[in-house]
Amino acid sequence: MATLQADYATPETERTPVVKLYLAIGLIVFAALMLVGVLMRAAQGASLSSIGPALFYQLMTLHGAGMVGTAGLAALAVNWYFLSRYVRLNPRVFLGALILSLVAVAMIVGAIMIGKFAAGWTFLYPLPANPLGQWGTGAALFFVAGLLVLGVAFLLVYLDMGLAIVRRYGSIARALGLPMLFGLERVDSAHPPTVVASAMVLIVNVAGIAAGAVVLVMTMLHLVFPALAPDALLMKNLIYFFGHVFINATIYSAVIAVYEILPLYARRPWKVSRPFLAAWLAVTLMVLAVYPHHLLMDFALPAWMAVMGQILSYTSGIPVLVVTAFGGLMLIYRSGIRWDAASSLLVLGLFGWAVGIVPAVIDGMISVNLVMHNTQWVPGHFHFYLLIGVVPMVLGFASYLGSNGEQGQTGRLGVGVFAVGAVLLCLTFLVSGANSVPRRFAVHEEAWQWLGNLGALSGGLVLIGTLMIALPILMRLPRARLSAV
């Protein structure tokens, strides 16, 4: 078994210079958007009065769209890393995608810097060709078509994913566990979760960076041809059904690191079971049709889709995360766990991905989602599943391969600063939505500053404890040697 499978994986000294150089830059641009984010902060709660409304809102657009992007590209470091120790991938695709999206980043920065848009990171139709004299339609158009550059990265490095995958396994289904999972085969618990999170992270997300690229030809074509106007509803559902797909992708690709580096630590294997494949094939159809939960105030949706994404939108967490949160405590649970910056990281991910779901599914409830919808709430979740969930899970898997976790007590002392201050800045958020504090607003009324400027010092703490945990890796990254895993 060992023997076929170091057959079909890729070489680690072929893996190791890309994921280095995806490491470096990933945890370079998180920490300059924390940055970013901690101003933003600082302005709302008026200790900062030099940002005014226009640049506050460039700020907003390029921390949301850096964020997302860049979680999602160390999300993928995460899955390609892992991937190609079953399957034989190809590093200069890895590489190439790698110079797209710098190429994208170059784009989207310019339009947002230079040309001033200012739209957000959702490019909502018809705001990007209704700038009220804000932006220029040049600054807009090479904001969409960095998204759409970026979009094709991804596109690239899943087309060889899934080949490789098709040659080792015989098909997807087969890599997502199906046979074992109806009862076809017997089921292997050698096979890897990786492989499953693999399988359903390319369906999911090949439809929906191919929905996000629909919706961004569309929107440059209204842009250079204004009375080429596509139908409002029709736009939305596109950017939603992207933006939600995409993200879910980036947190399923993140996971993968606790499956592979937590049972190291705890020395016992995590195994493959049909509870385990089941949850995996239901998130995998739950994550394609969840995402009108985003659309509940849009009444001239159809109802039976308001009523699929309410429903989804309390269960569609639920499968993996159970597995997932369950079996990793059950990994570690009288394990004699070593605790060093990268385990600690790791769990705390996964900390952030189960509490998370917890305002989530709070906002999906119409009755509050009608008064808490456009308040601080919604970064509020946000935050908590990607800020305490995708990137100490990205951080562990940077600290254990970046230095096999022996980073001394900076990293682990940074672990504590960085846990500390995100979780005040998420509750920050959640506090100011459950006392209506508008989401997206630049200038905030006296009685709500107190929360911004809480915010801002959380904010700080997070860029602290991330700079302190980064900066040991990338010291050693250059000479670190990958082959702990």
Given for the second form:
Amino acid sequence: MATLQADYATPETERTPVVKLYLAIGLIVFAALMLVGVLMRAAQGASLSSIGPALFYQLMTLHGAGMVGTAGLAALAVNWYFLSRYVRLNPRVFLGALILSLVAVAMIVGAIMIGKFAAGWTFLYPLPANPLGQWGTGAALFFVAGLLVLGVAFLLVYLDMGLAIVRRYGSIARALGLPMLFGLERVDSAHPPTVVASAMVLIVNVAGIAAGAVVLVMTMLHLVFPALAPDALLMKNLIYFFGHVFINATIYSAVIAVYEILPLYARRPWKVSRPFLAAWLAVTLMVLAVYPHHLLMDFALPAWMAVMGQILSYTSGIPVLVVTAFGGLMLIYRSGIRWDAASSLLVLGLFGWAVGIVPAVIDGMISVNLVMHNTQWVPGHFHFYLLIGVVPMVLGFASYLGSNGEQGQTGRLGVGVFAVGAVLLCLTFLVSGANSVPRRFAVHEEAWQWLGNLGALSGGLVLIGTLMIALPILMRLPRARLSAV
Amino acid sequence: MQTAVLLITLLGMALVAAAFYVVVARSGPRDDDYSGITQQGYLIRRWWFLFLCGFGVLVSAWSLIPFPLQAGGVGAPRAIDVTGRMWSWDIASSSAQVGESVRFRVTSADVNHGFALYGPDDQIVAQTQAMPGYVNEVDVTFEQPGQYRVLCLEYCGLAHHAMAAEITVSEGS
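Would you generate the structure of this protein in the form predicted in complex with its partner chain, following the form predicted on its own above?
What follows is the entire complex, opening with the chain shown before.
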């Protein structure tokens, strides 16, 4: 396949090396944190009684912060790599962000494993400052500061992306396609979906990380000066706005791999159109406004916020189901597509994202949330998005770029093992939620333990499948010429 | 309710899975007339979009009118104050009668907790957040006799899983 060497694009030699680093680190950390997840489910199944509550909650914090951060960085790599085809990005900024992220990881892991910090990745105020002896103020400060450093790393890359987009397209709004959507310019079907998605991610995640920075700084101030005690509901709003936006931006970044690679397999174009642009504008607005669906059990909030949370929770799924998932299926239909590890993973990713909408939307209903909130239904639905959505998209991207998707029988088998394990794992979470099994419990009652054991077994399959796909990629990656796309 | 929610969810997910299966199964042989496929696809997509919008309006109206949350659905219930603290519940009264309506007024003395009321069948009946500086009210009408349990559903540290209390609901005299 011919590669693009336009003068507005990032030179080919500069595009690949840092992306390789992001991918290699991402795949290794994904596998390691999957193992942590398996250990947690085994502990809940009482198969691993050596993990006491203190270690369990440390591992829970590590798994949450680690997976969110790693998924964010891996999806950022997808976004950066493909956006660099259309605008000139600075690889040194991208490398600098990776180094900064590694510093952040060291701070976060140190705070958890040495300082025993275990307030969960959402560091829900005022828990970090109220450990009752479980961890010290220093550990909490290190964790919170680590997240802040990670946020700075993301913002640096977004600044570079934003400047590059504005240099080529004139404004972020033009990159998002607003003039075409509103009839001010004719629809240019050659306008890359990647640029539209990147503009959306920039808008929402800069806002999300900014809110995150505010709440992180407020948490640090409270840790140092306990008398400075912000309002708990305000802090909760900021935390969930940040968390929701960040993880959504991760998904919308990762799906760029589908937009770019699937058309090559199907030998059909994925073009922008007015419905496509309308969907991305709608998603931009809804991702910013939907977060109150995390706060449906906070009755102190105004009722209109709960109603907005429920309605936007539903409408947020429509662009995914109507535009991206439908568009992907239309692309595949009667295309004679070659099914290999990469194409299978990308379609699996699209499926995980689309199917995860169902339990998410249902839990976003106020009357359902009343009995499902903070049960294992919640990790059930977000594992569909992340484990069967984002992870296969990143693995598919790595497989295509690292080995052109040709991973032979082992690769295809790995995808099968991964898919079976991941679906089973998510279903055990949903069944647990329907049985009112709480999330984030170190010790489970006997009646719930079989679900924990089944979850651990399923997680083991996920890990084996991931290793079957990722290890050959990792071995080829140093020599791979990532110039196919 | 939870079983119905699970079944509806599985049905919805099965429909999405079926759509993917059908398309993947028909991914070959290649049809080079992609514009013909897109023309047909856009028509289906338009109806799919309209269906999702219409379905959303109906479900939203059905589930939001009357407003399903918070206190106020029951006339003059007995108020019970609840305070969560690491890692125990302080409940002003731990007994009630079948058919009795109770308004739990829930707060926290330290960090965020989750007040979740489990029925005798170990299924969640109702819940709300216990927050420092706020009082959340939730109304519950006890429909079954037996031991109800209160568990914490918002992670609150080392003994979060052990933060439990009981409420006894007896048959009315």
